[in-house]
Ligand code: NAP
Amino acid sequence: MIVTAKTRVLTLLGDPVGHSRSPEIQNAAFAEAGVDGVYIAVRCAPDDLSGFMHGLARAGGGGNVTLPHKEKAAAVVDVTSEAVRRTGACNTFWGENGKVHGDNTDVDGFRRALRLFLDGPAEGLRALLLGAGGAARAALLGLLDEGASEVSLYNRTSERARAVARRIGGQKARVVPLMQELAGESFDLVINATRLGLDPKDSAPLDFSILGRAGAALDLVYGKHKTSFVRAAEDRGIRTADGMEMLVQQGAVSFERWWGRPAPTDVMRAAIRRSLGR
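As in the form predicted on its own, what structure would this chain adopt when taken alone?
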């Protein structure tokens, strides 16, 4: 690829960003689609986020926003999608007609990955969601939009879980203040939306033995190693998947927002598999 003055610059803004596979995925997609763009990761402090986003968007570029800036990014963009308004988080931005547009592609990315994992609809599903950050907000909205009947939220800080439930969940979201209150309960799906698992030494965010039943377990964390959450679920004979497919799918939705054409998801999936050695 030859980068020229006409090349469109897309960036990943966050802190840290050194571990991200998004540049490999997106640059493979750009090459396959034949678009004139380059994707890079930039470590960004909170005070610099607005300047980066406005500057890149006005120059015809855009990008993604990752931890810890997704909520702050929602306040930076001029034109927000419904997903940004409902979750209060933004992970994708671009320039259009002199304004910064923003979306939360984690929502549709989660929904696409969930359908592939379940091999069918989530209608009527009873889920347990661990966490209350940006990933949890996207997963909660995605579950409800896919027709889940009830989502129980557990987070170490229960007040934060209540805030997420109030904003997004309505009558279908229930906050579990204490882990012990999950004893004996049964769920069709358990989702890890915490950061636990990024480090191979992390402990699992849930002791599956306290549950009565868990039909399946989906981790939104991914890496070269098998996450502690996935290991803990597999030890109980539970069907599992990690966050690799959600990364691919949210990246595909971002690609579609930037370029206005379908994303080459097979190429993106192959790129992340190579990167992770799978």
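So that the term is clear: the rigid core is the largest set of C-alpha atoms that superpose within 1.5 Å between two forms. Remember, it's a predicted structure, so these values are computed and weren't measured experimentally. Positions refer to the first chain, counted from 1. First, how it differs from the form predicted in complex with the ligand.
Relative to the superposed core, residue 15 shifts its CA atom by 2 Å or more between the two forms. A movement of the C-alpha atom of residue 48 reaching 2 angstroms or beyond is seen between the two forms when the two forms are aligned on their rigid core. The two forms, fitted on the rigid core, differ between the two forms by 2 Å or more at the CA of residue 236.
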Second form
Amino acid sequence: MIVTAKTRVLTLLGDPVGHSRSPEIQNAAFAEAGVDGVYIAVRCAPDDLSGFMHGLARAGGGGNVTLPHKEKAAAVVDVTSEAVRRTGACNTFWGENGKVHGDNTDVDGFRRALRLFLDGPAEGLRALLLGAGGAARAALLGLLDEGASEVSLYNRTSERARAVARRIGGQKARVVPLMQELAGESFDLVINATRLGLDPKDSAPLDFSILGRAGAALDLVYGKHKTSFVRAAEDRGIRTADGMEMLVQQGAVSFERWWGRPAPTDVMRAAIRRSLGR
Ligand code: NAP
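I would like to compare: after the form predicted on its own, may I see the structure of the form predicted in complex with the ligand?
The complete assembly is shown below, putting the previous chain first.
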């Protein structure tokens, strides 16, 4: 890659950013697609976010926003996608006609990964969704937009799940304050959108026996090793996958917003595998 004075700068803004795999993934994609861009990670304080986003977008660039700034970024952008409005979070921005545009590509990234995982549409699906953070919000919106008929939400802090259900779920989201309330119920799909499952010291995100009454189990957590959730699903012989494909697909949607062309997903997937060491 040759960086010149014309090269477009795309940045990841967050704090911390040192752990991020996005520079490896996006720079591999830029090289494969032959676009004149460079992707870097910049540690950014909350007070600097608006200045960075506006300045970069005005200069023809853009980027991603990660923790803890996704909600703040939603308020910074001039033009918001429906995904940003409905989730209250923005993870991708770029400049267009003098304005800063923002999207939350976790939503479309989740939808694409879900379709690949199910090998078909999610129409009529009954899902159990664990968590109430950013990943869960994207998954809830994605499930409903894909046609899920009912999503049960369980989170350690049930008030957070209620807020997410109120904001995004409408009539189709139901909050389950206690796992015991699910006794005897079965689900087409269980999704783990909590942070739990990579560290051997983590508690289980749910009583894994529920997976015995599930058709499939999708984890949004990803890492070098299998998560406890994926292993529990495999033990029960049900279809399962971790969050790697969603990571590929949300990066691909960001690429498409910046460059207006399809992303080289095979190269991005290979870059992630290399970066995760798997
Ligand atoms: P977040 O906003 O911080 O939310 C964390 C969630 O985990 C909350 O629901 C939290 O419950 C729950 N949690 C944390 N510790 C817990 C514990 N000890 N017991 C029970 N629940 C616990 O994080 P996020 O951004 O949603 O990310 C969640 C996971 O999804 C992360 O592993 C992240 O890497 C992954 N993710 C993957 C992708 C992808 O592309 N594959 C995209 C986004 C995120 P409380 O509300 O009770 O605290």
